[in-house]
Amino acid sequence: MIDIKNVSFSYDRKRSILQGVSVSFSQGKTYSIFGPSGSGKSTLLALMGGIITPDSGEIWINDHNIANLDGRLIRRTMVSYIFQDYLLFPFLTAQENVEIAREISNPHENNGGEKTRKLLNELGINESLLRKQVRYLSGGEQQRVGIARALVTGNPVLLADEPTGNLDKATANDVMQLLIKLTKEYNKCCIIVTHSEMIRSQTDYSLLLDNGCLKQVETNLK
């Protein structure tokens, strides 16, 4: 699914963040990446999303070297983001927020509205919440809308940057269980940056990023 090959990155060619990182991520699996603040976790996600480019090395998604692709194409057809701060349109409804993402990625899809409603229902956003502006939803409900927005595109890779950082412990656990369940059900590759021990314990693999290097430290597969 994703192959990162000897990737290095530094800011202004002075402050080294990543040093020769090589790792592979597989479809249908969940991964958590943890490490000290400033270690480059969000930078690694941005590299995989085509937002920034490495100083050296290569990133491949589904046998495509993303250096040869337009960043907008990567985010429209390959990678979807789930953000800590949700980044929804506050004056649009839950359904409208998800519909925008679906229409950008799959503008000619048949029965798209029904697909959106079904997915939101599966994530616990019922018919009454579908029609509410998201600014009136709770944090947990907004994050569920954010997950639906990422899933509805059909993109094979989900990149989540501290997706439960603004939620209380119980809500965070519920949201994570849903995200992991739907990653398996929709056969996605889900990579989560986190400081949470709870999230690390639930993902299939846990990797430490520190001093510019990434290494697997835990496998939670049964």
The other form holds:
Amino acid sequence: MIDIKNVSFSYDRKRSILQGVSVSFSQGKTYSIFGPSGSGKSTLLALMGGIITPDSGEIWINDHNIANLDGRLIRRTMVSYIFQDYLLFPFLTAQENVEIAREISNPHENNGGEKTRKLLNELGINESLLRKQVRYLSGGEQQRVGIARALVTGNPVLLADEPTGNLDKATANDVMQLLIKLTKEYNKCCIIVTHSEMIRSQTDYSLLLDNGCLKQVETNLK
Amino acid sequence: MIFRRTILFIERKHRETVILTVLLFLLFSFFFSGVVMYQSTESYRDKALAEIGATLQISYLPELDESTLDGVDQNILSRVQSIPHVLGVDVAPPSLSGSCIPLGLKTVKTHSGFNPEQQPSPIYTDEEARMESDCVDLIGCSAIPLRNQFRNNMSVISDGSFPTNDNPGVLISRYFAELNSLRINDVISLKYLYSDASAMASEVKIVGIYDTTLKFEILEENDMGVAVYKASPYNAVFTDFDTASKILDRDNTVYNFKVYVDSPKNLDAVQEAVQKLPMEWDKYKIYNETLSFYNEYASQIDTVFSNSLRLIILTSTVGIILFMVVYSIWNNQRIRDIGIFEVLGESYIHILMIYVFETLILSFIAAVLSVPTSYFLIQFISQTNSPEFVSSNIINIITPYDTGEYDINPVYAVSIDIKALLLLLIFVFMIVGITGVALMFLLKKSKLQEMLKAGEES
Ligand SMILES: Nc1ncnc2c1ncn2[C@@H]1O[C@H](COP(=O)(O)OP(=O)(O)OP(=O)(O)O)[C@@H](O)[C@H]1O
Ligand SMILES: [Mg+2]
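Please give the other form, namely the form predicted in complex with the partner chain, since only the form predicted alone has been shown so far.
The complete assembly is shown below, putting the previous chain first.
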């Protein structure tokens, strides 16, 4: 699904953030990436979605070298993001936020509105919350909308950067359970950057990013 | 789809929408008021200058008396006539006109504005006023076609021709002719109102009938009462110099004359040439009428003209800057929103379109509202008695029909024409263009990672 081959990256060409990272991610599996702050976890996610491009090395998604693709196209058709601070349009309702993402990825889809509603319901956003502007929703509810927005696109890869970092423990757990459950249900490849031990134990694989290298891979698969 | 999304954004960001629309609305209202006033005064100024024309008045010195003068020689007049750039010479003004009773005929009493019956006429006794109201104003003149209303085509001969010394007779208005069923070559009797009781009426032939677009409006400050009817352009009777002096029983010696010149540019040259002619220059003086009229009236229009230009420039620069400042209040939010669109993979063009449509729609709403508002704004400006703008003087600058001192017509009309609307449209597109270019700059320059962080501070 995703093959990262010997990728190096630095923001300023002086201090290198990633050095020769090579790793593969497959469909239907969940991954967690952890590591000290500033180790380059977010940077790695940004590279996979074409937000930034590597200095050297290659990133392949579904047999495409993404160096040859427009970043927008990658994010429209392959990779969806879930952010720590949700990054929703605060003035739009939950439904409208998700609907916009769906329209961008699948503009000609029939019955898309229905699909959006069902997905949001599945994530526990009921009918009255659907029509509320998201700025009036709680953090947990907002992140559920964020997850729905990522799933609705039909993109095979979900990249979540500390998705529960702003939530309290109980809510974080709920949201994470949902995310992992739906990832499996929709057969996505989900990569979660996290500091939480608890989340790490729930993903199929766990990777440590330290000093610019992916050093250790734990497996939780039985 | 993009359009629908724009509408959604406008609807949801209602606070921003309302504030920006109100701002644009104020900006457009002032801008459009300026444009309309500018254009109205511009055309008004052109009209005023055309009305003033280019004339020199040669008159004897005010301390002298006609009895001490020999009058101007016919030979001199023809030499003036042949000076280059001279259109014609009018030998009558200012004295060869007067009220005449058209025996057995009615005068036209149609007008707009105030009812003269209800206005006091301190300068006439009631009896005199009633007599004058049944009179026509006989105007003797040797250059009728050069008078304002004919020169500016506000009055046009529709039947017959202009009276001249070789074609003596009278020129009457179509209103007057129809009211009395008169036709060309009919003969009417005119009697000078203030002639001796024993004097005979003069019989004159109608040689011409003119149509006029002049409007006769009686103003509130009319001090003639019903006598004002005599001043109606419909009751004006033009005649040649000789016929006038016969009817008015005046000596046909020329004491004063007016020189019509083709353009104000040539006035100096003509004045110089006239001054070289062998006249009694110790008794006569040349007045540059154009210049004095200009100083009296047209310079006021110029003030309005330049003030409205100032209004346009001021409002557009202050307005655009203010708009950009207010627009940028939401810049962080906007940058973040654009970042979200980019993360979702929306295309550059679509993102740009959403924001351009947004300002376009707000601007159009503001522009549509600003047009009727400008109308009231102009009224307000003109009614707050600020003489720099539409002063009351402007209303009375030009009397389309030379009636002497009193004010008749025309009303300063503010007209909203296609050109003004077009300018407003250009201004709207300018605003949209500026925000569009600013946004394009932003989109090209910013890094997505930074854009996503933009919202954090706000
Ligand atoms: N846009 C940028 N320009 C320059 N340097 C950056 C930029 N973004 C991040 N960095 C630097 O790159 C390094 C890695 O940043 P990154 O955000 O990937 O770390 P991280 O592992 O996600 O950390 P955290 O756990 O705190 O989120 C940091 O030292 C950071 O200062
Ligand atoms: Mg990070």
